[in-house]
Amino acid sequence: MTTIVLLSLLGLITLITGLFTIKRYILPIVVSGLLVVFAIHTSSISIINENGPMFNNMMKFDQFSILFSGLILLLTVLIVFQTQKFEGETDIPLPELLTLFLFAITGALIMVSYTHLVMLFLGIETLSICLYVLAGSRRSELSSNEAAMKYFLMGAFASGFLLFGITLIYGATGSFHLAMISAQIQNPAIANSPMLIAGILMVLIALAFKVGAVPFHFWTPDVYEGSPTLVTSFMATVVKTAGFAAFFRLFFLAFSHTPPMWNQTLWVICALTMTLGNITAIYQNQVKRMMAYSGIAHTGYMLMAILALNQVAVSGILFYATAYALATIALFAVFITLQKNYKLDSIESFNGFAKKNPFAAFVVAASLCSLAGIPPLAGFFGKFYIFSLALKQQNFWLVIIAIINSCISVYYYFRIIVAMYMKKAMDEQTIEIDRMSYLVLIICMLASLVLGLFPDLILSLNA
């Protein structure tokens, strides 16, 4: 509760600060504020029982919400570090840009802490409205306008499915509270009710849209490509993490006792998502579209943990989301610099990059290896943990499909590595990366390596 209030206040302060001459200090203020909020947030781990339910049991700050909220805050700090150099690439001034990020993660924190379906809707809409504006923040560019419009229209349809599904669930169970819904579903007559089953499937469709799962993924490549690159990085990491946390929380707390219909549906979505994402990524030459389809494939892997619906799966989702986000943020941090130098959005912009900036090229290569699941980086253990979890649930064929898809992904990730180390550069000019981006790259690289060598640093948090 304190975290959400402080974030809201920080957003208002950031917006007001932009009116005054001290706005040049706004980035240090926001970064310091986020770190203070994170420090206060982590201190609440020892007093989870004192936090308890809030807002008439509509939200609860338990271990699950505290862990995912902490991850969202840290990822946002890494994104915010890069905003100052990115300011000129949008038509939104820096104070307003940072304010939108802060209000967006406020919605994300609501999404990981709700125990009431109305709060789930409010969290999703708070996050989504900020993203609609951020996606279209390059008002002078048609691609950005198109991205915002597509995201808004598809998001509106998804919200419609979510609200209709919530209505049907309420009609079948008589409650919006997750605990009450779970209790009502213990009754076989309610659990097998066509109204409840239809409601669950509609909510499943809405949440599948939010995380970019097949066949509700069509918005992802166009929105990723048209949005400013830093916004794309935010969508691919913070937004995806919040979406999966909300997804898991709903089905774990409310629907774990329902008939296996949604389970079978999700199995098919998992297989289609990882397969279509990886195969389509092979044919992409633009980096952001390739990463969009890569993100779709990783959505398929993470959905495997939701099939388990147990406390162990929480650690799997948390670890995988962390590994994926660190690698993605590092990759986009370098790509932003390359875009400024070459004005290109293609893989060719990485040609000869290893000679122009060896350290940054090494971090990019390591990040791509982590995404591909190559040891000893965090991405390998993330996949190993998710696949092991699926095997324990006897989803053998799904694991086989996932392993085949992981092998496919190596091809398109290594296209960038080959371009950096084996292709001739467009020119001989050295490419410098600013200090803040270097800091982001160092943090992401070290964190990915440490988590790959010592995975219990995260897995033990949910013990």
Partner chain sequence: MNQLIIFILLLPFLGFIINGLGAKKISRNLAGIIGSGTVLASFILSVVAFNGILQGSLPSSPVSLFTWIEAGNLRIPFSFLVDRLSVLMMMIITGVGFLIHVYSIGYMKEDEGFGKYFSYLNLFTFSMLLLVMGSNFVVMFIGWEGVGLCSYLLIGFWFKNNAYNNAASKAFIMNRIGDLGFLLGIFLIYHTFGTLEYSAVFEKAKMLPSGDSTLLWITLFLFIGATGKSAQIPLYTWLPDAMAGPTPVSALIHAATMVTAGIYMIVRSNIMFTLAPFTMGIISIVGLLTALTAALIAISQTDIKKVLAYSTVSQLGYMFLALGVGGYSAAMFHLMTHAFFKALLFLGAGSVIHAMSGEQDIRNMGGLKKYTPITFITFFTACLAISGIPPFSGFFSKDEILAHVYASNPILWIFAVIGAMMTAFYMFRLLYLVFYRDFKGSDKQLSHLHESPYVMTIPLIVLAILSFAGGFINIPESLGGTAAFKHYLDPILEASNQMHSSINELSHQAEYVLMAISICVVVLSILFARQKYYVRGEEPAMEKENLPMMVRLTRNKFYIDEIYEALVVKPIHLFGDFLLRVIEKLGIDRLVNGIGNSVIFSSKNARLLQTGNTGFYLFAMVFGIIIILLFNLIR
Given for the second form:
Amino acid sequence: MTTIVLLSLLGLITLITGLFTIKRYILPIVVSGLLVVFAIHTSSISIINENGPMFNNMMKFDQFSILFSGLILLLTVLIVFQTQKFEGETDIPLPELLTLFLFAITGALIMVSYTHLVMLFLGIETLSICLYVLAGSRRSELSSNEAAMKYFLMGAFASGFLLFGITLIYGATGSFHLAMISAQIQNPAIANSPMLIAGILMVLIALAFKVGAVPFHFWTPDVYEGSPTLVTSFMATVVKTAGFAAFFRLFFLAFSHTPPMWNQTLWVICALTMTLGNITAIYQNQVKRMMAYSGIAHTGYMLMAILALNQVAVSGILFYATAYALATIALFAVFITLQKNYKLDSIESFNGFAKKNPFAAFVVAASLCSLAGIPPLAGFFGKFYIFSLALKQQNFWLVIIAIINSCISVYYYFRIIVAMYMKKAMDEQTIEIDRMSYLVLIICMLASLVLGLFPDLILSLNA
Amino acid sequence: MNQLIIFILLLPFLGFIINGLGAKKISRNLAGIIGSGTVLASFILSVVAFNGILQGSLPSSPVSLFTWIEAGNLRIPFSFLVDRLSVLMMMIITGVGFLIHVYSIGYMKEDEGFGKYFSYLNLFTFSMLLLVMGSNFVVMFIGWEGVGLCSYLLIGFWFKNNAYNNAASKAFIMNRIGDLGFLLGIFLIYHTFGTLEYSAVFEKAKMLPSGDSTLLWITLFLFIGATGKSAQIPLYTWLPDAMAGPTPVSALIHAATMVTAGIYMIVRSNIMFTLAPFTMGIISIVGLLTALTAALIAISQTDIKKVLAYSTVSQLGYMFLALGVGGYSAAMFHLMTHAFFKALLFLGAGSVIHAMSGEQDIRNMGGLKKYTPITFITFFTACLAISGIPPFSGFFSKDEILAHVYASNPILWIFAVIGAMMTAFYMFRLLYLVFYRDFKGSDKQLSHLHESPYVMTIPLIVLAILSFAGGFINIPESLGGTAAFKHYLDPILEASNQMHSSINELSHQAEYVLMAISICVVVLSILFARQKYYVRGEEPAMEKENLPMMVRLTRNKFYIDEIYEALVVKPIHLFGDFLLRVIEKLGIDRLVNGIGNSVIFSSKNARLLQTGNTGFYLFAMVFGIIIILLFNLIR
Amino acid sequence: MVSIFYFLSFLAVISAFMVVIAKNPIHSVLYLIMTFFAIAGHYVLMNAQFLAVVNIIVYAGAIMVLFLFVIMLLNLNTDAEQNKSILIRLTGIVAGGILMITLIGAFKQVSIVKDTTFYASGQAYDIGLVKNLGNTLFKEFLVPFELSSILFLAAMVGAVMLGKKDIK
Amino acid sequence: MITIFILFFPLLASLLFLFSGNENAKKIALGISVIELAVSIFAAIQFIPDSNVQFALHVDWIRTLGISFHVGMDGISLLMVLLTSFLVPIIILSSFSKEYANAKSFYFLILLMECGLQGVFLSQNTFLFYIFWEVALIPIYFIAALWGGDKRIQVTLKFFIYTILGSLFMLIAFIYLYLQSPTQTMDFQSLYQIALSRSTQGILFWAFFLAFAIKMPIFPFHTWQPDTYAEAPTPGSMLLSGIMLKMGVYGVIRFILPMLPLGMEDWGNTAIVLSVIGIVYGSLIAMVQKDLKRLIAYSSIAHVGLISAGIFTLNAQGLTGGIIQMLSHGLCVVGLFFVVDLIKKRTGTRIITELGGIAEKSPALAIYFMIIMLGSIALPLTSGFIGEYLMLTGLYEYNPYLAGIAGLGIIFGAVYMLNMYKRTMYGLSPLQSSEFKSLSMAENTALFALSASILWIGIYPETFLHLARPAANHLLEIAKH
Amino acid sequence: MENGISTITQIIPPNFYLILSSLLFCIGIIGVLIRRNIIVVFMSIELMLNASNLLMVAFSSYRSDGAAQVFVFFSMVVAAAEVAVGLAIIVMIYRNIHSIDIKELSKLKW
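What would you give as the form predicted together with its partner chain, now that the form predicted alone is on the page?
Complete assembly follows, chain above in first position.
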């Protein structure tokens, strides 16, 4: 809770500093603030076990929430690092932009620690509203407008389902508390109630929308493309992580006793998501769209962990989300610079990049390999873990679909690598990347490698 | 004693290494001396070993160097066996080989690849020795393939000429086909007997009943191997082409030694063959067919070496015929005498070619008698020997074969005699065309005509003496001899002889009659040749003229090469082409690329789902929701 | 009582339907307000009087007025909207209809186990009162209440940022 | 310790590139690989020829999953390590006369690949095995795709995706086995003890077989191979064919044979039949190839077909023969590529019909080429014979007819190899080869080393057989239980 | 009828409210699907939210649980915040393209 309070305070402070002309200090304030929050947050790990449910069962800061909150905070730091160069990309001033980021992750933190459906609803909405604004933050750009509009309309539509679903679940079980719901569901009369079934499915649909699963993924490519790249990066990483955490938490804490009903549906969604995501990504020429589809595909992989739905799967999602986020952030960090340079969204902007900036190109290549699941990078271990979760559940066909999809994904990830290393550049100039981005790249790179080699660093956290 | 055996083998190998590595640095004379010297030393050691065996001082158990291959219960030692049979072969190989080495010093004097040539010759001798000395089938196989390699190297010795290279490849590949048969035979032997050592295998084979089907297959496989190496139908066509190499090579490889490997192998494993009568039948028929076909072809050939080559094939056919009827010692005996006179013939031909500055077409020769007297005399000796005129060596060996054949099957004998008749005819045809009447070559060639140097003629003389006298070691008992050679081999053939005693059924009178008939036939055919080519002076027709059907057929070797080309080589190539173009490119590649392309194609279409229209997206979402709810709520 | 229920239900459904099919956005807004009133009536029926009032104040009073403002501001008070093609509209209606049938079919026999003790104690009729609601809100729901301020703040900042004419 | 050194030395030592220029890169790389070779030889000398895993290192790694860092070598691993350490310097030597752009990266990738390959052969744990399996793939992809021919981009990507597909099937097989293992570890030894039902073994067999069949490649999974060999720069082709292909065979030996005896019973026959088809198929296509590299590629399919057929027979002869043939094929095919590269550098062409008469210009090359070619067509007293003889014996024990068909390979092999030799080395030289630089020091060394080892294995195979035999017998014992 | 306050929940079975809310909810969906005017689409979404609210209150009454009614407060809060942002977005879009037709903005595709 301290974390959430501090974070909202930090948001307020940022907003207020915006009033004064001390813009130069804003970024350091936010970054150091986030780091302080993170430090305080981690120090609370030691007292997890004493933390019971808090505030009338509204939230519970258990291991799960601590881990995911930590991840979200760190990823946000990586993204906030890059806001400096991002100024001017949006029509929103930096302080407000940062405030929105901070409020968004406040929502995200709520999403990973709720034990009450109202908190889930509030968390999702806080996050979403910030994102609607962020997506439209290039106000004069039509694409940004369109992204905001699409995201907003569809998001609100999905919220309707979420609310209706929550209502139905409440109707069936008489409670908003996850633990109570779980207890009620043990009663077969309630478990078989059509209200409950419809409720769970509608919540599932709403959450599937948030994480971008087929057939509720349609917003993703358009919104990713239209939004400012940094926001895309944020959406693809932090938001998706929070979405999965919320998804998993809900189903793990509340619905784990009713698998036959929803997990067939989720199975199909999962298979469709990876397949459609990967297949569509192949033909994309726009980097951001491609990454959006790749994100959809990764959603599919992560859904496999939700299908497993046990304590071990937490590590799976956590690890996978980390690996995926690190690689994605690194890729987008480079792409922002390229985009600035060439005013071009297509893969061609990567042409010959290896000659222009070997280090950055190397990081991008490594990130792509990580995404493609090639050892010894973190992405591989994530896949390994998820596959073993699925195999433990005897989900053979899903794993085979996943494998074939992994192969397909290699194709489009390697298109960028091919462009960087084997295509002729459009011009001769070298491309410099600012220092903050270098820092981000180095961190992402090292983290990917270290986590790939020593996955215990994360896995052991969820003991 | 062991060291001695190993030295027999190692010396030629040493020569190969020295000449091979120092091909550029060692002077010609030295290379020649090393090359021949090592073989001579081997020969002397072989004679010592031979002596040792006669004395009984040489143990006849295998000498093992080291374990070569070991896997599971398969254990193949690198070991050698010197017994009566192998020492005989060793002496022939090193003896005749030495003479040919010496001859080569003169013959190859001008050649730039002199050192290389000698190293190859030594390698060949080494391989051949390995073949005969091995104490198990695998070591024999090493030598077996080794001689194949050497023949490849030596046939293609003048590698700038592509025809020669083709001949070399052909020889190797034809041999390889046979080798596969041999190899399968080896596998089956191992499969059946669990070992590959001669002594153990034969000991176990003895226990099997006659006509055993496993033995049938083993022997058939081995025989396939033999047809390749010993140029029998259907794998004989490489041998005539192999005349592309330097002439001494033809003498060494394709007359005296390498081609005898098949005969050696069958004699070595005689017990298995004796117990497989069906295979024996096949061998005799194949042998006879080969003998007749090759003789027919030889009659109309115009290249001096081709005539000799076909004659070799034909004579090998005789040997196989002998083997087929169980006359192992007769075959070995003929092998030996044949080594003498065929080497002599080839070397003589080499001398002729040398004199003619490389000309090989007999239609351009004639009257060489007065220019190259030594060559003529030695060549004449050889002709008499091969035709089987008593008391030349060929007479005794051929007659023994004929006697065996007659004892086995008189009809086969009739054909065999016809073959002998043809042999005499084409040999004397050759003799008359080359050495008699007038010189028909160009003036330039005429001015160069000369007798070869001593280094070449001395081997000829030695071989002539051997060709003449070689038969005396096996004068049959019917002629008052002791048949020493036959008895010498008895220990090797002991088991087979117990089963095959047909030769003894033939009375001395019958033998006399047979001898008389064959001599008459041969003399008649010689006279006919003399009449035709000396008295009447007929000449082989030139290519362009309209030849009678039979001549055309034989001149063109019954078109066997063309038939093989059309029936085997072309189809295989076409099939390979088909595999590449259809199966590989259109089938497998298409399939794999097709899968890839179909993914891309579906991507191309799947992305169209993303219409950009929010209304459509909402529709799609709702459809998804409807489907999910329908499936779960309405059951 | 029952007739009021049916009347309000009928009113809600009809006016909701009119929201959807009215050509002029202003009409839609007005029909929507009518729907809200009908829903508020239901709230009253269910003894949720406070919520009924809030519904009217917040929804009809604030939110819908905001809509009206925007429509006026953008000068959209005509029926200039181009219709989607018949086919799409039909599909939309069919889709919604199927969904409706599915849901209604599923919910046909739903029953809720009533906690009779509440009725006996009489507390059941008081929950909708301000006092009781206030208690629940500020005790049990204190955290979401506080946190919703962040939501509002974010929405405010966002709305200002997006809606402002020029930011420099 | 020695295993760790062999495993990571190439990688760590390649840090030297950070301090060197491109021009010295090749020398540094050569030095590193030679040290690696020396250490491998030292390990071989220290090795006690029995079936135990030696020089093992067993450290906890991913505790939560029970995965440990477990490396070590038995006889088979040792031979493969030796092969790798021996071939890499030769491969580096082959590039000596050519200046590769960005040489540091080039040699770094080669050394990285060496690290990956050694890792594959040294792993005693499937997780580690898989990681190195893929680590070996990345550098070769880049080597081929960055320094390759004109069509390299599509071709290498196809190769990459194809092999990844196979590996992923292997990965799920690993995971499945891991989940089945009673102790939940991924060590080979514990996986060997799992008892699985027949049908499961069948499925796992195919999962493994696909991975290895694609890697080797076995007909009909070979379609990536000729193109990749042809497009890759020669060092790349050498790495691919000389060592990487052995990974597939090694995988079969390590996993399919000991772990899936029932799967072998059901499907081993299919695998052998496919392999034998591959022998004939590869040979026949090699016979009509005009491009030297493609010819070698198809010949490689044929040879590998025989190796896999031999190994799948699951008897001592076939298995031992397969192991020896892995060495032999590595030497021969690297030698062939070496010669082809040499010819290509000097004449500018790889098309058979445009070549000729090289024997006259460079007799030394002719001799080396001859020895390598003879090794490749399995002439006795060369390495090829030992392997092929044993494998054919094994195959004959398994099924005589298949042995007969497989034996056709030695005939066809002679046909296309001799033809290749004849057309390139013999005859008269066309214009292109009129000037032919004699062999450089580096080339001479490499070719001499290759030829000498081909003859060594051929004449005294016991040096290597006695290392392989205990391990092979041990595997067969496991397979029987 | 104690306290003089009659309650509908004793007369009307709960599935009536379920069906009513489902009706309203689906009408909202239909509105979302068939309209092109963003504002009307948005209003339809508000209708969906209100349908949920109605059901929530109904459940609250049937279960005599105040928590659900408080939940409705929060849903109103969220709706209000969404409306604020949503209308801001609409205004922004209108400024740029002078239209609020949902079809106008379909440049991002494929």
